[in-house]
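Here you get one chain, nothing else, as structure tokens; it is the form predicted alone.
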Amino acid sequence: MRAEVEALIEELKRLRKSGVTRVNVSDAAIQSLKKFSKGSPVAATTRAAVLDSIPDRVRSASVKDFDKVLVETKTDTKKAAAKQTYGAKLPRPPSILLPEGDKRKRWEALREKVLECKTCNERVKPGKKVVFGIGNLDADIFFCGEAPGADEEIKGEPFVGKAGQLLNKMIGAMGLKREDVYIGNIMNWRPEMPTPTGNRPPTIEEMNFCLPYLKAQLEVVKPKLIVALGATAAKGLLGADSFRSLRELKGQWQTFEGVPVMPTYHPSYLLRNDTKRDKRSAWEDWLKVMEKAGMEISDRQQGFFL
């Protein structure tokens, strides 16, 4: 018994020094270790089911390769979660047929359709609004995000809170306003959650009913191109099994309905991730989406954030 105790211990301060900091216990394993901690006799299984807890290719990872191993996990698990299914099964995305008209009365058509959309309010918790693109309708730069926010919800608008403020910041870098853009979300709605509060990415399922909506968005406004604002929006559009990490097309061009998409990081992202990398990466991305619009770009828009 002492035998597998150790052999458990030096299993764990394997994966310490490979870089596991959380490890996945079983209840089997707890109680097995809390029986231990007690001085009584630890079961055979003990070693076996704290590593059952483990993911087998975590576990079985060489050091060379466990950082590798480690991420594609990751993604996995994200993948999966992705998948589930929040509240009830969602009907078949919806069928737009805009009328006839000039960009606003068709947009002001779209929006009304949206806002009354019976599967979208059956998901907007009570005393929330439905949440709808909004911007200048002859934009040449459409900004895509993935879903509403906490605050989204509460205002109606795209992009309110502070991953929109740092938005407005970067398109104000662009030398435009947010009144010459247009922002939209994938979704329609915040992501229902198991519990009352928390965000979650939508599931594709979800973002597959909400499609519909953007791409008329996009036959209205008719932008020269869309700027996909995180991996989420970047799968929306262009498919979940496009890529696994962000990083694999990030800042290269990609295409979405015959109108051309720069996958760059969301402005959250770079929220949590305040450095100077970061913003340079993201920076750079920007500096092609004015070259691709045809913007002037200034030596001092050239050296922003090296």
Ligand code: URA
Given for the second form:
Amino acid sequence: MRAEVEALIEELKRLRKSGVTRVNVSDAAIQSLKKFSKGSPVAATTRAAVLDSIPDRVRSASVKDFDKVLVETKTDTKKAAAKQTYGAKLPRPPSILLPEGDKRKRWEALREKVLECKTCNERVKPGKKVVFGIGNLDADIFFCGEAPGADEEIKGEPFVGKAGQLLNKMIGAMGLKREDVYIGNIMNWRPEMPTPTGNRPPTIEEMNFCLPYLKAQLEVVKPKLIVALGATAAKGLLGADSFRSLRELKGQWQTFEGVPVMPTYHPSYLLRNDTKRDKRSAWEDWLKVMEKAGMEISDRQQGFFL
Ligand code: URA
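Now that we've seen the form predicted alone, could you pull up the form predicted together with the ligand?
Every chain and every other molecule in the complex is listed next, the one we just looked at coming first.
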């Protein structure tokens, strides 16, 4: 056991010697190493766990002193997240020329372009996926989210996690199915974090890089309207300086490239704020969406969450 940990320390020393000044250590590894530092036996998997947790692009706690890593990693990763400037070195946003042909052909060509996008793929963690929009290419309603999360980058599909389940329910409450609408995100990849878990909103540069891909999806689908899910999606579409708080625009029609946009709460917000008032407030925006899309609204639907 001791030999394994010594090997680990050697590995860290080697990394430091080769110019690596920061490593990321998983919580599980820290716990095992803490046990070791107190003199109790360490798990045989510790070395693998720690080494596995060192990312390609090394990002968090200082390796100056091995003990310090154990103590400081957690706080360091948070500080690093706050300090880090993400997305600053992105190339110019791509220009996209869709091929001639029907919607399906144009959409498939676009999808391939996004899935092969070098910049996007360079920012996706190993084993994870670039996420492109999905749904009915003749949809009237285009739901636009912010960025893929953990579940989405595994599946390569937008809104498949908890927020997606709520979105599906809300679509159901409209009398539609997920397959009837189009669902996309401003971002094609999950914004990187210095920690293995957690999400952060995309930067303006990241959103601007991905925006041409979103515009091209709108060009293919030609929806009657867009629902901007949350403040980040609304900022991505309407401009970062167009408002300070979502409350300023929520429920009021805006326009993006000539298409009406309804800014409303993100489903994740509704999962965190599970009050009747918030649900009703969101639903009132959705009723406006149904009306604009020319959908019939039943008395029952009118009265949801009252
Ligand atoms: N949140 C988003 O904004 N988009 C997703 O695809 C998933 C969660």
